[in-house]
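One chain comes next, on its own, written out as structure tokens in the form predicted alone.
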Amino acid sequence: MMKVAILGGTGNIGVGLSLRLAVANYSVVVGSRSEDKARKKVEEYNSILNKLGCENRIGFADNSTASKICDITILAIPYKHAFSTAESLREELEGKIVVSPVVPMKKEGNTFVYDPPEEGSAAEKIASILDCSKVVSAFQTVPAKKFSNMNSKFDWDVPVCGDDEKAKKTVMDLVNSIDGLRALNAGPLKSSRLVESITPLLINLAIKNGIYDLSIKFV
């Protein structure tokens, strides 16, 4: 069973990833800066899994330990902390697959705009920091609230970008294991610039038109 660490698994998109990957029979470990915080959230998650009749259970650890013991690490961390977290875990993540769902954006007035670093995208910035890891980007366009509701149904596409084809295939398999998601090969890691920029568009459309939990589907 492949082991997946979800750093920032106590909030944002980490909730849905933790639960849905556990249901898909991955061995999931929730990482947090505070092991005690991770433990408390994991108790909630395992209670939900129990009610769903899922025998799989989620583990917890601090970010460093979670990264060290897992095959894949997902950086489900807010943009402002993502790069510093990656810096602090370079040794633990060496040689491993690291997934970035990170989107760099800022608010200008009532509108959200894409605000990439000079590397071109958050994923490319993370890859420049974790230069001995295999960085793949995915999940940027998945709306966290609906995704974390285990009673919700959806049919969304997830573009996956990466330069290491084997690592990208592994992440696409992970995406496809989640009911309602379809992984699409979106090309090299630099294509993350296009995918990340969709997120502020989705948020703006939702706010201005009153249609929430927007994602994408290619037809």
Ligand SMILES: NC(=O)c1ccc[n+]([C@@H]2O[C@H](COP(=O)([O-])OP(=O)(O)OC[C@H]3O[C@@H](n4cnc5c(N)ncnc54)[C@H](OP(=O)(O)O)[C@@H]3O)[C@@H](O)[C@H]2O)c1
Contents of the next structure:
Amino acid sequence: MMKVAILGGTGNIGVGLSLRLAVANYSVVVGSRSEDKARKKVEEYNSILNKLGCENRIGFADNSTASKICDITILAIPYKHAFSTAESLREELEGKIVVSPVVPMKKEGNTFVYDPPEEGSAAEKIASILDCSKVVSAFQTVPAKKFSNMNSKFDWDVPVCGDDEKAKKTVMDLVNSIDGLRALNAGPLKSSRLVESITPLLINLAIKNGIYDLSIKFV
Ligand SMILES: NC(=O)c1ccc[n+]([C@@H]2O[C@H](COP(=O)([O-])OP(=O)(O)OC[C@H]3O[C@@H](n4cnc5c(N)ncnc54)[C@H](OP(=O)(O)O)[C@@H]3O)[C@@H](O)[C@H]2O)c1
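Return the form predicted in complex with this ligand of this protein as a structure block, the form predicted alone having already been given.
All chains and molecules follow, beginning with the one already shown.
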């Protein structure tokens, strides 16, 4: 069973990732800056798994320990803090697969705009920091609210970008293990800028048209 650390697994996108990967038989560890916060969240997650009749249980640890003991680490942390968190975990994440769902964006008036770092995308900046890890990007276009509700049904595509083909395949398998998600190979890590920039579009469409939980499907 592959071990997946979800750093910031206590937050919005972390809920669905933790629950759905546990249901898919990954061994999930929620990482947090606060073990106490993680313990409380994981109690909630495990009670949901129990109600679903799923026997798997989610663990928790501080971000450093979670990164050290897992094969794959998902950086489910707001972009303003994701880079400093990556900096602080360079050693723990050496040689490991690191998944970036991170979307750098800001609000201009009533509109969200893509606001990438000078490296071109959040994923490329994370790869420049974690130059001894295998960085793959995925999940940027998955809306947290619907994803976190285990009664939700959806049929969404998840573009996956990465330069290490083996690591990308491992992450595509992880995405495909979640019911309702289809992983698509979207090319090298530098294509992450194309994927990340879809998210502010989805949010603007949602707000301006009153249709929420938008994601993407290629047909
Ligand atoms: N929300 C969405 O619908 C969605 C969809 C796709 C992708 N994403 C991306 O996923 C990432 C997480 O988004 P989110 O909405 O889940 O974020 P969030 O709920 O606001 O925060 C997630 C977690 O990040 C940790 N965190 C907060 N401030 C931090 C800091 N200063 N340093 C280190 N960790 C900190 C917290 O965990 P602890 O307090 O436990 O450490 C928090 O629970 C973002 O990069 C976002 O762009 C979000």
